[in-house]
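Only one chain is shown below, in structure tokens, and it's the form predicted alone.
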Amino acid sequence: MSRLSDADVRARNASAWLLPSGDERTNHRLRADMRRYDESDEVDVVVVGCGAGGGTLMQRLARTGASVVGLDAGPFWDPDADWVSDEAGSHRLYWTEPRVISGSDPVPLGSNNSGRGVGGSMIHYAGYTPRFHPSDFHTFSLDGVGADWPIAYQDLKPYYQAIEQELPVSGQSWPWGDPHDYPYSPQPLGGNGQMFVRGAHALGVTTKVGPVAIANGRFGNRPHCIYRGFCLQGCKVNAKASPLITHIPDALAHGAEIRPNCMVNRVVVDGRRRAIGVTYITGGVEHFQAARLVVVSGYSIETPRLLLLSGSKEFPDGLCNDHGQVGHYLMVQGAPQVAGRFDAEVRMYKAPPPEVSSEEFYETDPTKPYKRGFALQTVSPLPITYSEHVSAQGHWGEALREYMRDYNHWAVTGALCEFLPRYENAVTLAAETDRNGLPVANFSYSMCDNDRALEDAAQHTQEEILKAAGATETIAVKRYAHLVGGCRMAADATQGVVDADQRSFAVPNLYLVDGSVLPTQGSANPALTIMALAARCAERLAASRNQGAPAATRAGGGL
């Protein structure tokens, strides 16, 4: 891939250049001077969540000249003010929402999956941005387990390199999916990328440095990376990419109004299965929002359940829900993760957190007892999060304070395993109620033999590889990252919620932009997939914006 100019990326997206060029982070003018709308004006398009998706989306339609008008449940954060380099102080960060938990494997929510405010959980994801590879849109087809996309990966790969200059992403040159190189050159190597790499090429597999959403050097008005450590905490110079540095500043530039602390209760269909708009809760009080289009990004969860919560006469078993898709087919990724010990001092948290990665891995391998496969990368917890691995061992009191006093010596790996979608796999309503008296999601999670043999052979994978880099000894903790799935994009309306074009099949007029759209999930963070499926979504509805109302803006689905 050759690098755009900076003139270039500036003008597809402004943002980089939006930003303060002094000690501040944010451009508090453009955010006191955006367009604010009347609740009375029926604006172009509503947006529900203001994360990879909705942050994306917004943007590119903004620039189109829409009246857009976004709504985050959480706050519009400001990294000076509300950001510290402090683990437990950054909590606040995630979702913490009451969520019920169920199924034979419940996975906990409330940190690593979930995200809270305008950014979304890429706010605190780690930057890891990798494609999903060619094969990952027809596993069934190929390998007869999961499910076909009804795009392919041609449909995506344009928008995955204007994203990746957007962000923009460093990394090595890509050997593996689609063979491809990143705009920048990879980050320096910290300690646990070291041991990673040694380890790995003792045992003859390749590792690439990157890829991450970090650029390697100054872009725009953000500085380079400082290594402080703390990604995962929100990025307090800017120099990791989010949306709310990324494409909320053009946004804003072009137009759109974003209103934090809005929790959406509702999408509004009238008696023609129309969407004509939102109701919202903020301060206590519900408002009401119309638009022409309603595009809803509240990820996994969110998503399905504002669905099911917005049922009526006319879908009395939750909104687009005839064919009980709806919430269905909801997968994590497995990620079991690894430490090792080593005589030398690792320092571990000294760069982004994957430093270094593998997709040796991750295509199915027939010789194996599974199918599909996984991907391998560093990961670097800081003390609070890697006191969890120990712990996990059973040490406490004088044995754990030992193993914490040694942390500086330790090197992490992590594995991202694609676990398959399944039906019974699935967001419901719960009995229990949140703050606004609203039904919780009820997260329904059992894994199935596939899952655990995969699983079992990433552990193994990265216990060889620490023990051939020189660690004396491992631990290994099993876990879950990222959820994706719950309203999956589909060739017709009996196998999903929306169709190639993220629509919904049941409302021609609400869309659906986020990571509850993917029909599988791979082994790569699906951050990057999520703002590429976004930017194509955007492209399209402008097309049928300029091309005069063709098909879907006659039944009522363009701008």
Contents of the next structure:
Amino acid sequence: MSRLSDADVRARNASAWLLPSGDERTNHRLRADMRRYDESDEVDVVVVGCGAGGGTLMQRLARTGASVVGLDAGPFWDPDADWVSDEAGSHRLYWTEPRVISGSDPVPLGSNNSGRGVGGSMIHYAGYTPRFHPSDFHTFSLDGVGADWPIAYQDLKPYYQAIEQELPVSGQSWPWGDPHDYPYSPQPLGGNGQMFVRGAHALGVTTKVGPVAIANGRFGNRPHCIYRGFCLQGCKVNAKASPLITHIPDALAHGAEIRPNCMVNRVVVDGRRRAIGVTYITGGVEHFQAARLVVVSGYSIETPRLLLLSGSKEFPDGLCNDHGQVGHYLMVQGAPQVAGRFDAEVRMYKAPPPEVSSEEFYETDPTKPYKRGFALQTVSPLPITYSEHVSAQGHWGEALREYMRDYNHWAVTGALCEFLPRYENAVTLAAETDRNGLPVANFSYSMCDNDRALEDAAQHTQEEILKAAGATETIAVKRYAHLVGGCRMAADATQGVVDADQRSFAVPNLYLVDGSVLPTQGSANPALTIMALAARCAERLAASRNQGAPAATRAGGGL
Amino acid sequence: MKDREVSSGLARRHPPVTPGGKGRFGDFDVLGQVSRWDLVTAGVVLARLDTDPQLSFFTAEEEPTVRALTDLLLGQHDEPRVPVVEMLDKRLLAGETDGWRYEDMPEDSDAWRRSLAALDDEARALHGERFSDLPPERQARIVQGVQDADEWHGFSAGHLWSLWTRYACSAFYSHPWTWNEIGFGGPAYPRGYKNMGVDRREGWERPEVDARDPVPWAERREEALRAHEERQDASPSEERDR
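Okay, that one was the form predicted alone. Can I see the form predicted in complex with the partner chain too?
Full complex below, order starting with the chain above.
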């Protein structure tokens, strides 16, 4: 998509112009003047979770004139006062309430994939915003693995374009999947990006700079990136996109309310299987917010957990769980990372970690023994994260110290492998409870043979690339990245939790708008797709509202 | 601005401090940049220079064991030490977990207490002494035994190893003295970076004093350790190496 003028983007989403242009990063006046609903008001929509899905949806719905309240378990962040340019000090950005991990290949949560507070996991994501490929939407028909979505790439394409303009995304012209351009030109490269490009090109592997949700230049009142390398610790600059600065300000300007530090513990459903609102705990006290439409946007662990916590006489096994689908088909991408040692200084801590990608290996290659593929990206870990990489080699004591003293000579790349959705990979409720007395999530995960073959291939390819760039030694670590699925969309209620419009099969005025609805994950970072789905969902809700009938009298779930 | 200069002056020392006095970057001192950091970040980072040894989470009984263990894991055998135990103590007291635990592991604080007790149990069973009273070579063999085991004193050894190293490394590599050791630029807001790319430095960044790859040295040391262990394993009884 070619670049629209800033004025065109501003006309439909003024967030970047609602931020202050001076020394502050937060528009405190906008927040102080925020509309506040009374708990006794039955609002049009209550949204549980203000991240990629919830934040985008709120902005769109507020613009249609709907009354919207967003509840978030975490804070309403102020980048100036709350965030630091420091790895360990960024602990508070992550979901650190207790969770249990199990299965034959348990997946660590927290800093790797789970956000907390307004902006969600996009506060600490790297900033990569690739689209899914058209093939991702029907892997079962194409390759006999995974699942077919009830929608196709073309259904999402206009929303991909819209969100890419609003973040905005910078990068080179994209040759893979559905070829497209980005609204902003690519960022300059640091040492890590240069090494990846050098190695890949020596092997004839195409790379492209981006796609990264950091404008190359000013955007509205958001300043230019300062290349400080702390993208994963929350962007104090306001250069890297997250809903906190790309959609929430415009939502507030159109009358939405954000209620931070509110942990929703139940979606309340009446005897006719209609949602009437949610209960939430704040300050140790339970409250109830009535709403005509309930949207759950808590991501792949907390959304299924909330549904399972919302069981009732009508839903003895958990809300929307008539067919045992809630919490299942939860996915993570295999994300092996490889570090390479160079005689030159790389100093990968300079420049944003998201720099360069290759999707050369994304699609199924009939000559390979596995289905689907992987993407390659630069990652640039800071010292604590890199010490985990070294420690994973078995090094400790003096050996650990010596590897770490050599930090400035190492470049690190990462892969995203399309691990397949499996029913047994699921969130269930554990016996352990959190401080509110609510059972915590137990996330069980086990890999299949195709996953392992992909992971090995992705590791091997990275080793070859770094060696081709001149690395004298490589060290690899196997790990995971991202979460999607757990309440997937499907053609019918026996196969998933929501339909193609993200409306739950079981409760007509309950929608799920987050990464949990994805039936497959491709080899793409999920944020852009979650936002595009939210924008599509909002447009379809608004269209049903324009049909004119008062929401409460309609059988359907429109506004 | 005056306050910032004062804090910068308090934080800096000459020559720059590195853990155990081991550096690679000469007079590079990340604390010389404090005046270029935002105040919120500066507050968080400078608080780590606090070395008050008053512990609240670890008991007096546990303290020597956790000091010996973390010294080994991080190769901290000489002063000045990064106050890793003090940092772990604060973290465990606050219940600041990583947001998950393995299903077969107790909660983090419990796992720390139980594993420290197990180290002493093992040391007493093998050598009749507390873990912290053993010579470093014997401590190292016990710790290596945990890394090599599948199951250790009722723990999944790999999951325990993960807990120990995650807590130890995240404390150690969050400390500005360690950044001096590895040549890391530290906090970078609002200053940012101007000179990105291979072999490019900011004016205040420093090259290594010795640019040779230190890792072959580390490998030689590991080989020597392994050879040492094999000799020990070949000895007929524990009595011999007492």
